[in-house]
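Form predicted on its own, single chain, as structure tokens, below.
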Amino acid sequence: MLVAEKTIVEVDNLTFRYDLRKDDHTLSAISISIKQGEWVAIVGGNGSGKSTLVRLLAGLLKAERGTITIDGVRLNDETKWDIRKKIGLVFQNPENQFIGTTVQDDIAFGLENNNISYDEMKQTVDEALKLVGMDSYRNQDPSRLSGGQKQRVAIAGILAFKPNVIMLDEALVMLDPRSRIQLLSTLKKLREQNDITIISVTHDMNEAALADRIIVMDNGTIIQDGIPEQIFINNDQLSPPFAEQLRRKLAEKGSAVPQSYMTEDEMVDWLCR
């Protein structure tokens, strides 16, 4: 997918600490520029500042210094409510986001609070459910769904607001492999069809490898920012995705495997030759 030239997220010199009485900062002078339609994965160890960064982007925390601009609007106390309409944040446990007694009621809840007319709300709920493949579950109790289905409903609830950016904060970590693959495929299609920007905080390198860019954080700073190939070749601390691990093992065994980084699709194509 070709990423648009428009910058949708601009972070400049962002600094934050939870305890102003202490000198240690959770984030120190972070600067990032993300284009519309881009998929950016943020990785790093525990305490590196990944989740703090996305909470700052969503206006859930207030920076000590620096600026955040979303879709051309500077984030501050006056604009944060409008900016939150442009951003959807999906957490690790989707049950914390459920309010309605049925799937469709849960998605409609936020729209009702925004005084959306009944006809428009019904159409929006229908569209959101179809986008994530959960239309047939509209009358189900969200708490009785599987982990993957719950995350789909959580994403549908965000899509109903037609956001410019979807942020995933370890949102796939509790899913089984099949549900994770299905949800990643859904996100990929949504991005291609709706030009949505995706920012994913993850420990899963197979998930990170699907992104256009990977940002590596450590101790509140960005230590690397580049395409997956660059990151996995130049960072010995990150475990590479499965396809790259397999390529390296085959190379060690003397196989005539390509000597450059390979994506999963490229590895499958090579194995099938």
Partner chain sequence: MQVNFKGVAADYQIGPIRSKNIIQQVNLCLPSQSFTAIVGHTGAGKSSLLKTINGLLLPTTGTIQVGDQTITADSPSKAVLKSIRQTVGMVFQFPEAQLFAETVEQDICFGPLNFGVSKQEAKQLAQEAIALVGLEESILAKSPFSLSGGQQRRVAIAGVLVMNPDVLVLDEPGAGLDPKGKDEILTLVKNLHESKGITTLLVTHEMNDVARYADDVVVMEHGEVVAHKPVHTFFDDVQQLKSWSLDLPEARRFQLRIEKEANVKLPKVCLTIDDLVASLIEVGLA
Second form
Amino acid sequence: MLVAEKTIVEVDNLTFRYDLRKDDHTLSAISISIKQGEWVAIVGGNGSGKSTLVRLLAGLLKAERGTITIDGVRLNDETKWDIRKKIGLVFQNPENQFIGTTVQDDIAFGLENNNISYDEMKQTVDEALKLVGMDSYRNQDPSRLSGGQKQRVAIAGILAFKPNVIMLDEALVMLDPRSRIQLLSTLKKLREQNDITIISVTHDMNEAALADRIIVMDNGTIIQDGIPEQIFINNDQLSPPFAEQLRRKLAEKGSAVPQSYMTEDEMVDWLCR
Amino acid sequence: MNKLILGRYFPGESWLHQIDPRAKLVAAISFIAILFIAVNWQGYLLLGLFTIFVMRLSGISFKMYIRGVRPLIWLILFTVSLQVLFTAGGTVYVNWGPITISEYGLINGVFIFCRFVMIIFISTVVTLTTKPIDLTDGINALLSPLRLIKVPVDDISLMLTIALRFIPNLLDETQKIMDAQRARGTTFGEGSLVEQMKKLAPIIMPLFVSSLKRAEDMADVMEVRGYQSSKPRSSFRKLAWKKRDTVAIVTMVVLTAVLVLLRELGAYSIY
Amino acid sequence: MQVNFKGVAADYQIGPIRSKNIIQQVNLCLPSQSFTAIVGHTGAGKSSLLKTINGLLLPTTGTIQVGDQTITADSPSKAVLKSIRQTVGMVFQFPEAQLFAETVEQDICFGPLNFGVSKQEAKQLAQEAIALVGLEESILAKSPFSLSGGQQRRVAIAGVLVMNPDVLVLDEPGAGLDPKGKDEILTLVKNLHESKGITTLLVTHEMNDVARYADDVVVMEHGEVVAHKPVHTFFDDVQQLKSWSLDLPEARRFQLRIEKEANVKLPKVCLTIDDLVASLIEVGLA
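Now that you have shown the form predicted on its own, what about the form predicted in complex with the partner chain?
Then the entire complex follows, led off by the chain already shown.
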């Protein structure tokens, strides 16, 4: 995968706890560096700190120690409003993040907050609607949209700022399988055409397998960081994508499958050899 | 809850639907004000005909309007009977101690009744033909002079917008929770008042919890999308004043003038 | 216990807006002790059909028979409804939204107490139910709102299982959970179905779950039941599935890809990864 060398997200020694009186840290001394255009999946069990991390990156929580730098700018109370134009966050529940009364009103919400002129808004909203394939729904109210369509609108609201990074906090979990697949292919397209970095917190290993890089978190620390092939081979806690599961089952049954991680295409090629 | 028509929107394309919400609000408020100019039957006849005309214009069946009045009928009858019983003058028909039913009392009662019904009909016309969000925009526009005395008009209207946006969700959720509890054997609308109140806890508690959760989520969403209440915001929603809006306002002015004229002519005033 | 729909149609009313015939002309017999998945797109009428089973939604025409009780269009007596609601357990989507009591125990006892079980007995039942969903007894004293999402889901399910239903209806019981949590919930449902012979009805969008857990499939479209087949037959007819724009389970999808690219035919319709492994080895591909 071609990834530009520019670092877009730099996390250094990040430490956080919800309750300063207690000693249990939700995040302890985390450091990550993410390049422009990368697709990073963050996985880990409940309470591993993965959601806390993206909330810190969005400036919704304040770190106890350590720094976050987005596109060369240190995140703090003064810069957070500008940084949020560069790094958008899509939340889990499609229903609760739809603020506007119609699709286009919702996309405009962020622009209104930044006091963008009407003419500029109109054009930006149009463009964002097209990018996520929702232009024919612009006047619909949220009750007539599916969960997947609402998440598309949320993404369009972020795209309106021409961001560098889109973060997804388990944003696909409430969707049905089909909408999930459709939304993932939209994200893929967006990344390729607009050079957008994607950071996705997820439980879905099929989704994680699509990433360039998987970060596994446990108990507030990063325990693994690497390409999907490595991660799935070295971590038996994660249930791998279907093709790899198949490879393992075949190996158990004494078949002569290769000993390394296989994607679906590789598996099909091997079976049809 | 499902029977109340006042306050609901009924999608449509009628002439009334297309009137600017500001014009509609101003017209409705002035209509309610001029109801008090009418003091004789000619005046009420004119207003009544006007109301019927407007209801016809909305393209919504009269049945809907009647259904809208029904939940409020006891309140209306109560007020009317107070008027009938405590207004004196003209021929006295019945006289039991402090209670008298007089000619003027009866006439006044009929007028009050008509006034009530017309107020409800006209407000129903406004809400049935205006999208809640447009209504909020209209209110925002009408309140905007208050900005001069530091009233946070934009915050108020955003609050209204968000509340309106989530009313359907709240209704939906209430329905779901009620279904779930009914499936677990509870029945609503049975037993004494105290028992019925107790049965509300299994609905109100979950609604409360989910609303709090929703509010938390929304606060986060608004923050990451750059909402700061102190900062000036632009608006994507634009209201456009059209010819028909001027027509509506002029109609109201003419109506007022005719009413004043009728009153001045004093063609059979009861006072 | 058998559930039998005969010519059932129903409307749905929210406020002044009435959706006509949200389900129409449904004839469907779910045999005693069957495990049936209901699939179909959003708005196909799945949830409404479920609600007619225990009278949360009354039919405009037709009858629904649950065991020897019958629901008809003219509002059935409260006694009939109560007895049906006692035999039919309903787990709605995101059932944790129904939790309300101060303690888990009180919440689970809510159902039994409504059905006239004594306090003592209800507590006993609550203990059994909490064990059934794989939670510790100590959780009974806690507030349901202090639990994790997955635990809340289990408590809510326990609140339904506590009535020892003969028919269990579940609307996407795994929605919103991580894959492991979802598997655990569905395995629990499957085990209950097998050990207690509960007639089970599962609404889901996830074809992998249909393949793994259900015996039969019902397809709904525009308020009608358009198919009712055993799982194997259902996933065999790929063209038909396409016409309903329904997806395939992963094992079956993979099978078709292999069959096409290697130009072979596997000996059977593979619904699970184990089926697929066995078939691949059998034909000598692996």
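Owing to the predicted nature of the structure, the values given are computational and were not obtained by experimental measurement. Positions refer to the first chain, counted from 1. For the two forms, the rigid core is made up of the largest set of C-alpha atoms that agree within 1.5 Å on superposition.
In this overlay on the rigid core, residue 20 has a C-alpha that sits less than 2 Å away from its partner position between these two forms.
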